[in-house]
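Form predicted on its own, single chain, as structure tokens, below.
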Amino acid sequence: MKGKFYDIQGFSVHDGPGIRLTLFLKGCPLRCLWCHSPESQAFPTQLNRMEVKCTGTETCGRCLPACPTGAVKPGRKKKALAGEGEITLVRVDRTLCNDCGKCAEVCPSKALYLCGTDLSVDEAMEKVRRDKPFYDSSGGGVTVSGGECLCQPDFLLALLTACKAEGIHTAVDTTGYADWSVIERILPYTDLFLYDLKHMDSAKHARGTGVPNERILENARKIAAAGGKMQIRIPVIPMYNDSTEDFDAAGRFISDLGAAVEMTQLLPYHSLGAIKWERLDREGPRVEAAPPTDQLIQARKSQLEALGLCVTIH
């Protein structure tokens, strides 16, 4: 059994307590309009194209004959970074590309690369063990994130079980959009859930993420009732969920979860991941707004704190 990863980040300090290793599993059932990790959405391994690294077909071009389907073609020209003249970049015809990675294998500058790596539990645990002294000294551990890691339930369960067998603190970063049976299985091996709360109105939730929220809210209630621990995470999206009324509704829900919620984190919207959509030759996120102001974030923080909640800003 193997899991499909799109990234692994060491020395993470924002995904749970202490110093952590965050493992990002590929695949997500949501399509958030503000998504800053589009490479996490699809389950299969995908070819990415980082145009800024391409040295041009004039001096390289190895990817063109390497592609078995003819999907890699000469593209637009741009001014050379060094010297005079222009270089011809490559483009990918996504109607022909089958993500085989033959072009990436021969690309010396890594302008073409595959996103999606298969690892067994043992292979993943080799990476986990390397940082164990940091977990032990800082009260950290391992966070499994996504995409939506609950979409790879058997692998997730096996990985969490292996971590707990070695005394490593575990956290699961999740949208909560999964069958309760999946969450119920991992509960005994999950010390903390980093739980997204995007909107309390189901219709608005669906417009912003592609799915309704009833299952998400019900799973949060069940985690709390079962004795699980949570950090609630609210992405603060302008003109979507940043109003006083939105936070009133969210605050009441979080308060009702009681002692299960150790902390609520506010994650202000940003557009730093927009370039990632170009790497997949996909249209970017459909939220076009300035990041929320510090004044607004502080006001929403105070609003939740007035309900007795512990609130931090990520």
The other form holds:
Amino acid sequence: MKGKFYDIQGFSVHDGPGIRLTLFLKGCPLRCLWCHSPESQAFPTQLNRMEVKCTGTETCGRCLPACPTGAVKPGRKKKALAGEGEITLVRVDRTLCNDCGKCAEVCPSKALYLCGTDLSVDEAMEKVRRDKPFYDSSGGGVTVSGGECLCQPDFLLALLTACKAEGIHTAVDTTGYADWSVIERILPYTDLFLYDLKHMDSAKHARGTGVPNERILENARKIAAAGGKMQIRIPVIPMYNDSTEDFDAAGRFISDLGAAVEMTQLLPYHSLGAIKWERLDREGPRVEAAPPTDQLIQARKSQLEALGLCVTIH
Amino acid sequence: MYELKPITGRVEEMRRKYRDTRPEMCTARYRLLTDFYQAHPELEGILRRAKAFRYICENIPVRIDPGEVIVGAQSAKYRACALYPENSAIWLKQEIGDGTIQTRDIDPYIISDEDKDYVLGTIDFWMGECMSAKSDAQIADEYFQYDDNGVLLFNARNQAQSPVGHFIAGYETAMHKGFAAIKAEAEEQKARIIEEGMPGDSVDRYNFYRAVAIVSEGMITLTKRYAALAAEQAASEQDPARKRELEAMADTLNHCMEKPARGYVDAVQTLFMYHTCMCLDANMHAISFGRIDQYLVGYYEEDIRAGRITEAYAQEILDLFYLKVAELNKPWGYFHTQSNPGYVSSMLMTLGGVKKDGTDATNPVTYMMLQTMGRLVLHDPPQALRIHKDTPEALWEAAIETTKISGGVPTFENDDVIIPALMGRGLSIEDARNYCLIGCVEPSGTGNEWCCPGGNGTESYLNLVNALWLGINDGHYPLHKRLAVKEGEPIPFPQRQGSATGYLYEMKTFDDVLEAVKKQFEFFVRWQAININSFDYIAREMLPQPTVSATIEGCMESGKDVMSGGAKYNSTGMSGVGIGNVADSLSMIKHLCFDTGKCTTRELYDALVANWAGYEDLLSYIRNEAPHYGNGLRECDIFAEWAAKVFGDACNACTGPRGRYSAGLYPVTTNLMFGRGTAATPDGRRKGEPLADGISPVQQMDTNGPTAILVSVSSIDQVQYPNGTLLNMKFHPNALNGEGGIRKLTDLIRAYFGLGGMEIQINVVSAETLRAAQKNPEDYKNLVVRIAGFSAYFVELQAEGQEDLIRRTELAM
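I would like to compare: after the form predicted on its own, may I see the structure of the form predicted together with the partner chain?
Full assembly next; the chain just shown is listed first.
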């Protein structure tokens, strides 16, 4: 059994307590308009194109003949980094591309690369073990994130079980959009849930993420009832979920979860994920707003704190 | 929350002056020394040095600049350097002669036409008389056939541009005893020797004590000249507050240095005046301060208790002291400047750590030093914070906040590794616990060791990557200057610069490769020791150090100068550069040629000679797909361990006139200049690119983040490198935001130290750095920035993203 990963990050200091290793599993059932990791959405391995690394078809161009479907083509021109001239960058015709990765194999600068790596539990654990001294010094551990890691339930369970067998703290970063049976299985091996709360209104939730929220809210309640520990994470998206009313509703819901919630984190929207959309030749993120102001974030923080919640800004 | 208190107006003013002043060359010392040497051809050895020094003390211009409280100067003008023709006249003549001293791209100095004419008119006297000329004559005959080998940094010739240095004098002895008592001790010893009829070779000891008495006189005289100047300025001062201050300064200067310090201000003034004297004595590099918080705390607490001083005034005095230290800079020839750019003198200060009894040594002055660093934001003098398992949380917090503000200051040093490393070098447990750091990262006993971390007179760096190259090239340096090699043409060179070890393509097994590299390492370590020892021999005669020896434990007892082995502990350092490239290259040769068969040894050899031209696919595979050192991969890391051990063992086994050698792994910035002289390497480096820094992985080859780097570098058994190791890490401030962030960085360093790490410096990336990265993306390819939600290579972000991040960085700081 293998898991499909799109990234693994050491010295992860924002995804749970202490110094952590965050394992990002690929594939997600949600399609959040503000998503800053679009490469995490699709389950299969995908071709990415990092334009700044491309050295141009004039001196390279190896990807062009390597492509069996003719999807890789000469694209726009750009001023060369060195010297006076222009270089022709390559583009990918996504209607023809089947993500076979033949172009990435020959690309010397790795402007074209495949995103998505298959690892067994043992292979993943080898990486996990490497950082054990850092978990120990800091009270850290492993965070499994996504995409939506609950979408690879058997692998996730095996990975968490292996971590717990070695005494490593585990956190699961999730949208909560999964069948309760999946969560129930991993619950005994999960020390902490980093649990997203995007909107309390189901219709608006569906508009922003592509799915309704009933199951998500229900799962949160069940985790709390089952004695699970949670940190609630709210991405603060301007004109979507940042109003006083939105936060009143969210705050009430979190308060009702009681002692299960250790902390609530606000994640202010930012547009820096845009480059990752470009790498997939996709339009996004589809949020037409400036990042929220510091004053607004502080106001929302105070609002939740007034309800007795412990709040941090990510 | 950690807080920086505001600096006073005059500190602000002095800092502005420091930043705005372009350094000049001052010829005052040069003129005095030339006069003295020319007038006294009859003198030699330690007496010539002592009397010349006293003559300088009696005649060098003294100045007290507006607002100064702590005084002392090596030059007539602010921030000017003194000149030391007795070390090397050769570069002075050349660079002043052709004017490049004023125009060079690194550390130019202004010099007036009059001074220039004077120097050029007198320099010929020094050409044969200087230390460089004398030491050139000592070079072993056999060395010349190995010259220009790419491994030993400085050619054996003309290597005394910045001799000796790298030591910590007995500042506490100077404060506690004063030089009148030291002089009296010397006189007593002299009398005893006379009494005994100067038996055997005790004339050496007699002359040593004679010299100590003379330099003590000189230092007292200089201090009293400052006292007189302070009194003179007080007399004409209109501002009553400043007048009182000048009167107090006159009192301090009339007392300190001569007699034991009476309080905090006396002690700080002694520290700086003694330091200035050592700067005036010789052009020594990295005259370091040692454990300032330990020296000062007794005086400080007593003064506070007695109400003689306020906390704020004590802090201001410390600020003013740091600014005086920053003012000192020393000139180098252009070649040496490349390895120590930025007008640095490496006058390192140590704080924190444990006491001699092993308990925590943190005290109020420790925090005051951090305050000063944080609020002055000076890159010089450098600071080293000793860490141990009981270092208080508050000190961690203050230190990490300081390092955030001031870019890598202080460095963090691990007592749990350094103390045993120094005991391995012969220090007692109490002396090892009382260690401090010299120059950059070199551990030393405090006031009792002559450990010459940079070699006793030369800069003892070895380019280990070229040693590897010679190992796979039958002892030939591929970029030898006598060979006009066309790129892409492997040429059988007429003469070897190293040991005959065969060519890579002749090696049948990977063990053959290791054996060849080992031979070459040992060959060059041996030659480094030979060159240093030859230098040491003549330096004892030419440049004895009675000003330093007067306070170093062991010298007064034995009647021997530090240069002759008088200190309680003795050793000589060497430092290997590029261990990351060596580890990575070895692991790559194994991976490519012996494990996977990606290419043959012949193909790899040809690719290196061709600087990868025609081998782009292989290069791309190496850079993008093959495993590398620095990613926590055992199969690569074992070669760092192996190469470091081979180098360390060879080095630690050498001996010199004063005792054993001591291995280190740090480059300062030699990794850049060494890189320029190193051909393409199997790790995927192109010809001329920089070598890896310290024990760090090869640039851009670490893709698994900081924890993986720390795991990899910990594979080196750092206790075996008592001369220091260096690890530099960069973080974006977002990674350290808030209290939690500081806590996590603390935990990261703790975990590294638990793994056996010796030293680490943390660079929190500034907005300025990010701007530079925008301009020169090639130089910042591996700069990682944390963006909420993910990390990215800065140069891979789109322009608007970069702008946004710079804005956020400015806010976060």
